[in-house]
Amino acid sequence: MSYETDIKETVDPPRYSLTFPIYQSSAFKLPEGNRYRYGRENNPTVEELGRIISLMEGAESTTCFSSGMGAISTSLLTLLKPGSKLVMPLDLFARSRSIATGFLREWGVKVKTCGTGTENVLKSLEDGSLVFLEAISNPSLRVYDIERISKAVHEKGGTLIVDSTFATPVNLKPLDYGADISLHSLSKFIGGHNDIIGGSVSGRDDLISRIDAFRRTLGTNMDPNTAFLAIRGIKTLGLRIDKGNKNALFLAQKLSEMNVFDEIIYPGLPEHPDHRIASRILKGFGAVLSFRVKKGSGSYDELLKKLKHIEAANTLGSVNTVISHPMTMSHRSLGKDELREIGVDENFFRLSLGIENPETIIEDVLNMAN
């Protein structure tokens, strides 16, 4: 996956620099620097990151943000207004749900949450709805049939936004399957090193230009240092995702054979409810798997203390393998009923595979079963 083919140079230096420089400037001389003008509006380093992501996504345009939630909130606030219809499945990152069921609903948006899986989304569609979903959902790992959903959404005059953070452009390009916008938390796999917070949205020029204009108003812009590090991360994205795909599939298959946990959840396993969809639209099944320990194994903090190599953290997508307990971490803001609806309880864990030796990882995970 190279982005070095047929690329028109963006700004005038860096013709002789092997890495695109950080333009650490809050403003630019006028009239020569009118294209950038003020750092909140545009920056050459951030623009370069957007250009690269557009090439990876097959998009006309990309704009970048200070966080994944900045990308989500700015996009939703741009495309929705009081009286608009928003459809989203239950299995989403908790903050994505909370902005919809909290602020947007109070603002007058007609928010409809539906059950997990493609069929439930299709049943919930109404004329003119904006549909927001995750290509591979967090943390229950449902895989949505973007091709079918996008066709149905467009027949009803709606718009489809796909958060493809878990898949990455290596495994999936949502725009190829009809999505209007592909969105990423760059803090995860694209950054890849647990050292940045950022987000991006990609799609048609007409949509992205509207979102970008509102980004400038909201001030959810990305800083050039973050853009520089995200560009660095992209250089090894293909290698890291390929290794993560292999590690996750290896681990899922081995743990399933061993039968040491109550449940192994991974789209690459034949028993996964969306395995056929995943096999059709994904180039790799992803670097994240979830599992449920047997009841009575111990409290979540006792189990995490058994790990010697894997770190527990409220994140994913790095070169190192990380484990999380969604009920007390990423989805801690949800109530018990909401957690139950997406299959999350105190025995549920999410594992993001890095690039380590898979034997080391499985040996460590098995400590939780003993």
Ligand code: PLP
The other form holds:
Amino acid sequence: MSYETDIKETVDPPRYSLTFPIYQSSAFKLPEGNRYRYGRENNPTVEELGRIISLMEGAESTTCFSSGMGAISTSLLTLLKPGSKLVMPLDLFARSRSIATGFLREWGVKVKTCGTGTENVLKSLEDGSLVFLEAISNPSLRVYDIERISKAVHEKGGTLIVDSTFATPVNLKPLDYGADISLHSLSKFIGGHNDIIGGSVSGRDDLISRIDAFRRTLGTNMDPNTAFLAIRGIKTLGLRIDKGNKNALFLAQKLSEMNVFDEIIYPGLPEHPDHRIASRILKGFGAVLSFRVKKGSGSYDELLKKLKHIEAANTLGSVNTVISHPMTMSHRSLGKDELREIGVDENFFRLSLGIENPETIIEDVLNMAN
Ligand code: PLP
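Can you give me the structure for the form predicted together with the named molecule, which would complement the form predicted alone we have just seen?
Below, the chain from earlier opens the complete complex, with every other chain and molecule after it.
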């Protein structure tokens, strides 16, 4: 395995600092500084982050954003117009779904939400559709066959955007499987320390330059301090994800054997509906697992209080294991029927594995089973 540290950070003249500096400047002297001109348009530290992400993704170009949602909204608004067709499966981060079913639909985009899983996406394709999906979905952890879907989308003259936040470039490079755009919330695994909010979009020059132009207009740009911390996070991404993959697989296998919960959902388990796809396209099965406690185990807040090491929070992807209760946290805006469609109920929890000793994590999770 090659780690992200194999990517060399640019040594920036004239002072030759080994770490790329934070260019905390809103503007650059003209005419010499015309390349960067104004901070909303361009910034050298943010540009360095984009260069590094392009290398990780195997992309021609990357542009960075104020948040994952900044990346998603700017991309969709660039590539869609009233009358365009957008296809998205139901299992998505709730705000990605709500920008489509709320704003974009009202604006005149023909939004089609389909059932979860590759076959449902394939059945929903129409000529010229833009397809937006998560490679590993939040929170139901379906794994989409990017190779098959991108082929089918392109045969119909469409475009495929893959939100690869849960997979990270360590486990999956969606562009290698034909996706047009690979997108990340950098606030999660890539940042990796619960200290930044950011997003990125990578792909071919022609697509990314259109999205980048609209980013400048919408002002969804990233600030240089965030870019610096994202670059720092990337230096250990390979190590962290390697450990997170191992911790998650260990926990999934152990908890399944122990039979203390109703269901363990993890793409690395043979019984997972997408295990074969996951084994083919993912280098590791990811550092997130979901599980359902047995009925009658207690209310979600009582169960969370039993944890001694793991914190409950509305996020994932850090060095520390974090638990969330999607029904009342990330997916609280969904109605009961929508939650049922993605398999989320009051007993459903999502666990993002950090780099701790797996024994510490399992001991704590088992507190929820007692
Ligand atoms: N994509 C996925 C899969 C997410 O889980 C999230 C947030 O949780 C986002 C995008 C949005 O990212 P951000 O919070 O950086 O706006």
